[in-house]
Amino acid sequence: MRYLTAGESHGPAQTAIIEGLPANLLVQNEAINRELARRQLGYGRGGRMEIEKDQVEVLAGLRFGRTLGSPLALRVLNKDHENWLEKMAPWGQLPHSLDTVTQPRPGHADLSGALKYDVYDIRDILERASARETVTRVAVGAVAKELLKVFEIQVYSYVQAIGPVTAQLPVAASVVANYQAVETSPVRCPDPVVATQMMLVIDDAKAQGDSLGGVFTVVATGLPVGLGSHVQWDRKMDGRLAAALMSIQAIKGVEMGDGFAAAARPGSLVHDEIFYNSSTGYYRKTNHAGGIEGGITNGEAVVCRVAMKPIPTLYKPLNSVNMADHTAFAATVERSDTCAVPAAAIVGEAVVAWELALALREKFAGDSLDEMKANYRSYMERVAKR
């Protein structure tokens, strides 16, 4: 199973092709917009949200919400793009009239990817490297958490700090299990006396020009014992999760479970004793792995901690060089948002999904969903009677 996106921040739309879903996946129409929605909320987020209200269409690889086995094709349109025709238009010649980027914003892939495919014009590398791409990946996660929830697997996300505000927070299992407050606070922050704290220095950030990150939480759980590998590198699902959140726009950080916690503590309080019951089999007390052990899931929650840095469009600009004549200069500023960890903790949840859900196409295979329950049904039976 695999998926590819296009489009540019300020071009049509942004499109994905999902290759390799199992025939008669129900997919609701309902459900993807929904994860669009929930991406395009949060405390400290900018103008263009008011102005995109993202829903999918559907252009192939399904017939009455049913997957037909061929690639899914999906599209979300770019309101904006009607303001854009001219700078983005995909035929002609670069009119002389219109300005070209040649000012490299700090912390951006502005010079960077101008150096690396020799463009003299920086708006052909920020317009792919936008965080508008993500709406791309929640639809691909959307459709992946369809699958999964069929195997009664869910996939949730919190705001743990924003910027220097931390909650000292239970365990995931605990915040999972009152997730409501989680999804109706404007920071994720289920704690509301932080999440207050939280959009206070988000306020004051935005007062100073300035923009904040932080930290959040990806939980699975109901997940089987043995998605993911030890035999190979690439294959391990600690490895896979990581590279996944990675690939999120500014996201700088990645631990599973204790992360780098386990560091300063002793083997004896960092690893998670096993317990056998009869009726529920192999089970442990505590999940300082963060549910996977050599590579792969050992039936625990999975628990990923994702470190976001700040934005790095500010108002407050910082300085930069002109790539045209080398001058020093104060960064444009483009539309941005003063804080997007709530957003990007919806991303989280949805690269984490397509990666599990990879996972469990590659161990319970199946053309259709049937066989791919039958598959999944005789293994767990297996597994039980170990």
The other form holds:
Number of protein chains: 4
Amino acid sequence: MRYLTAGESHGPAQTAIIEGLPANLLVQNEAINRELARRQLGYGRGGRMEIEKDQVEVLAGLRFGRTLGSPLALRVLNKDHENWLEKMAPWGQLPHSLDTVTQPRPGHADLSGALKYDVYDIRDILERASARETVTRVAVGAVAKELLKVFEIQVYSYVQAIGPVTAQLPVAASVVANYQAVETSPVRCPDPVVATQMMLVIDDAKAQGDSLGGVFTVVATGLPVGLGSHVQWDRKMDGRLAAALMSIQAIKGVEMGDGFAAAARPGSLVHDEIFYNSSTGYYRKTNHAGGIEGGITNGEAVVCRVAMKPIPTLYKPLNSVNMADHTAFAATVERSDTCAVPAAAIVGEAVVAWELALALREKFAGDSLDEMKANYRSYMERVAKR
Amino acid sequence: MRYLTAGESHGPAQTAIIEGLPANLLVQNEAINRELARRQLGYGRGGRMEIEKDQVEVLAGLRFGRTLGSPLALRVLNKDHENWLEKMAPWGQLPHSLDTVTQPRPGHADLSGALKYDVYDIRDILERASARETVTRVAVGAVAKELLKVFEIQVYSYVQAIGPVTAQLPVAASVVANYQAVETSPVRCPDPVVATQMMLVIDDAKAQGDSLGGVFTVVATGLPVGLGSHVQWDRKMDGRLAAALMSIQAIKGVEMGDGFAAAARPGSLVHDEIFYNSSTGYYRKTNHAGGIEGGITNGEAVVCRVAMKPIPTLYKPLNSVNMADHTAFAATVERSDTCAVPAAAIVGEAVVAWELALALREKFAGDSLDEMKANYRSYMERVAKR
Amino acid sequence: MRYLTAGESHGPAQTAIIEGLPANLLVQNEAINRELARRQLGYGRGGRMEIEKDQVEVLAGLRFGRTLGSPLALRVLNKDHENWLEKMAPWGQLPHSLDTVTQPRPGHADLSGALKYDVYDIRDILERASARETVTRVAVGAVAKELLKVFEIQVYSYVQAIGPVTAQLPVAASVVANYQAVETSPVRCPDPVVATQMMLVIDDAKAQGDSLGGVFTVVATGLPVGLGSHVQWDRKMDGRLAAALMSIQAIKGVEMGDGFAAAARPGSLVHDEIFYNSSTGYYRKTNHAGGIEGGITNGEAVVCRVAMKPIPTLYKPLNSVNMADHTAFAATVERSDTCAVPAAAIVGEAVVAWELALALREKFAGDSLDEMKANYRSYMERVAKR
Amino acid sequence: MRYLTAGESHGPAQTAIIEGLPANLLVQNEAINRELARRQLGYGRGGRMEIEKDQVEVLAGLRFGRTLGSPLALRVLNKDHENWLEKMAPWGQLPHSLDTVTQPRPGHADLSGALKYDVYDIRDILERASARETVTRVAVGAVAKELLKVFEIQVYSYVQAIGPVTAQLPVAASVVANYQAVETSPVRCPDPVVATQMMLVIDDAKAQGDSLGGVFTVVATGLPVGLGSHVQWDRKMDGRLAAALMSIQAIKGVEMGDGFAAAARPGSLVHDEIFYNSSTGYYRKTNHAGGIEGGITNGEAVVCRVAMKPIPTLYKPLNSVNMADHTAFAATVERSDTCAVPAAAIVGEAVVAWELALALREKFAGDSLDEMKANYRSYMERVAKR
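Target state, the form predicted together with a further copy of the same chain; input state, the form predicted on its own:
Up next: the whole complex, starting with the chain shown before.
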């Protein structure tokens, strides 16, 4: 199973091709659009989210809402493109009066991208580096969630910190047990008191022309033991999840389970002891490991904590250098979100969903959903006997 | 460029095949063995490190110390294998009196691996899941370092925390400027006072039959701007580094640059402003980003902070369940290191070196070293003109 | 560089995403559409080619006709989809009156695909297995040709045999030197007398409700020495070309250079002797090898001969079995081309162009076209000195 | 599942790492060595085959002859290395008196490789390009065969033509039904009269200092319907087999089923009609397709015909040019086989076995053999009901 995405932020569309789904999987239009909508929510977003009410279009791979085993082509139009028809035209002459961007913004791909790809107009870089790209990752993740759902695997997210405000939250399993509190919070924080503080610091940052990052958690429940592998470094489940999460725009840190906190405690308090019960099999009473030992899921919830830096586009100027003439300038505002952590959490869910679905496909294969389910059941029965 | 490794901890040997190196690269036997030796050092290691004085053997790909462009085959014998000839024989009958391992240790791949691979004797899993496997990753990383060296790229590591003891260290560039202090410290910590405290907590943990984790930093300097890419999620340099680091045994957290700390500060204090100077080109005065923006190296040092959990094998027993009969037991000690953070830092260097060398090969290609160098120079000249 | 395609034959569209092109490559709309048109020509095609005047649409990756280094998304609408809106709807309920296909046609993916993917309606398979999919491969190949053109590499094709009629043609270099004769022939055969015979046998087959295959040749000129590699089996240029060509619908044989004929001659008559001339360097007087020795291009024209079986859809019925009830039936006609060899030759060009462009990217890399060109020149100068 | 090989012809050893086998597969030492021995047989081989009695050594991945799910490391020593200790030393100084090879042999990778990799001594290329490398491919294929055997899949080969002598053979199924005739023939030709003629032309060629190629067939029986896929070009079973076969040294042509002959016949005589029988399900009376339709196995025997050019090393000299000074010379003899077609057929078996085993792993996955077998059975039962 693999996917590729394409799309500039103000170009015609965001496109994705997913390959390797089993045939006969039900995929609901509403399920994808719901995820796209969740990505657009969140306190602290600027104006653009109003313009784009993202809707997915399927160009291939589905018939009457069921997969054919063939590649899925997904398309989400960039509604804002109509305002950029001339500046972002795929074909045709370069307009005479084109406003080129020659002022790289600190914290973005602008400078490195322009040097790497040898382009004069930084727009050639920033259009693809934009977080608008995550719309396809969320759509792909929504399809992955449809597959996971069949196996009763759920993926959740919530926000633990915005800037300096951090919630003291119970363990992940408890938070997702009361998920409504997360889904109804404008900052995806289940603690309503802390959520209010978070919104205040966002307002504050906005008033000062500043931006804020934060920390979110992605949780996956219902996983079978045995996804990922210890046998080769690039097959470890935690390594793959880390790659997927770190590759989201503005992410700078990823933890599995207790993460950095585990590094500070003695081994006797870090490892999850093993118990057995004849009805449910092996189980743990703690989940410090975040559901992965030796690069393999152990049947507990997978828990990833993720740090997002503040959005690098500020009203408050940052020093930079014009690439056209090497003069200093104060960096421009290309967009105006103050805080995108709640949205990033949704992207986090999507990429985790994809990696888990991929691992599930690798372990259970099957060209049709029934075949995959039979393989899954047969394995689960074998495990239950151990 | 790609590699695969093979090897059980007490089997005949650890083997790696590396493919895609340019021809005519000098690779020094001593350079690889030096890295293997660095991996074996570190305060807090148990007895096995004495047994194995690892030495690399090259079976293919080199002639008179120069690469042929063909795959490199590296082998490191497991000297301890001679004590395991019967138990770990590749061929032959299962011995009648074989001691099978049926008691999974919490925090290891034991339980998940035995269920996934459907093996009765957990030794079939733990032999490969063992950190002994990192000997090949270090050897592969040592070869990668030989390539990086040609381009004046250096990879360093140091330890910032062992268990509860954390050093307040200056920025990465300053630490590596005085690298001798790191290399001569038994815990790889440049602050000798803190290093002494670290050794004390290791002694303490050992006395209590406990184990300790910690935090180390990997730093790479001399990188060109433009490694990695923003154009597709799986090409982002930070995602790849995160995968490589998180895939090391016992690693539970990875940060790029300021990582989680960046999530707590306002944007105006997080992004690295851009400056220009006609002699050296674009540069930064800070490096909060850890050398990567938009998934692309920006020419500053790449800085990764990595959290290692305590070694999950303790003298202090942990509860577990015997898979043979589901009876509870107190988990056995398979090995006896108290703290492996200094060694893990060397493995961290190795995997970072590999990922950077890979990115360098992707960007500059070239089938011979001269071709690669010419491509590099031509790009650097183009960049210098911007 | 990689690509994925998606698309059912009568679904909304054919879509492709190409990743890894250098920035600043000019890609002409007309160039892609010209290739799409060439694919639709050819004596012996049925009615559908009239319906679809394929036009490419670019959804991402281009700005003013130049690549951005980001992924290209290409879309070609299936104009016939409007007649299939109900039967091939991606979403919505399965129509009550849907005509399901339960009769597998010999020679197609129908039976194997329906069993593999566990689908009842064979349309779920045949829509993707259809040669309509080659429209994206031709579009992708057209983009590859734009890249090759920069390096003065040209890819040609011509037809040598249709059914029992075989032209005695001069060596590939001579045929492409007079390429107009190929391009103006309705069967892409440069010998006008034989071309007329070919059309006659096509007419004849059509009259009898039968179909015909044939043999075409793909030729690439202007290649540098050194594409592909001998060092690992999956990097051999000939292996990759064979995979690409054999993966085209209905292809059953692939030869490099003299192919099977070389197997019948003594070595002294098969190998291309090596000569040198101070102005042009090393050269050959013959090209039995088809431009590849040891899996590496040798600077001579790459020549692949390809056998296409007759289209497996005949008016003349073939015995088969209804999957709904296991009753025998005479296989239905889903479409009605008599001979598609001239069109397949264009697809052959496309896939060869892609593989060569890929090999060129692997060897010369470069994120911008200028960087790639500089790397190319530097290598060619180094080669010229040997 | 994936593998890499390494090894120079006269270097210390040939090494391979295979990853992705299920745990608990029995692999017999004798089974691998038997295949290595089969590769060394064949009328028309020169002296080296005497020197090397190849024996596999397993360095990892097996315990008591059963796989652990971890990577297999295989090693075959180059016994001739002891005569090349100085010339092929991995480490150390370049000897003063080293005989460098500067005379490229037509038909080999010599010239292209030396230019591509920018090496002076052509030995740096020819050592890896040598057919000695196929020893690891045969070992890897032997392991693949052990897996296939569990599913009652057998892979065979036989020789149809040596130089100008071609046997008129019955269909593949008939030849392999009487396989003893093949295995006992020094040229792997089941027709003893033709075999004698083949040996005569080999003697003749040898007497004249010439070499001969030929045509062999690889047949796989017992395959389930549904390996490979039509959904993406690079997943087609025929494309993958073609790549694997064409990547063998000296192979210039590959056919599936009737191949080029199919191109000359009308569709009504080419496609394999479909029949049904309640005890065995769908079946065919003919196998023109060679067991693959639409890129998917159809349950019939897979049949590949393969053309090998004559070995390019002749006693009879070929013109070439010394790279040291551009003077013409008559190409040297590096080795002296006259005909290697029977041996190449064994290599053909090996690469076909690998590709089929890979496809089987992709379809049925499973981390243990029991899991894989259960998945296989469940699919076969589902297919049987259709």
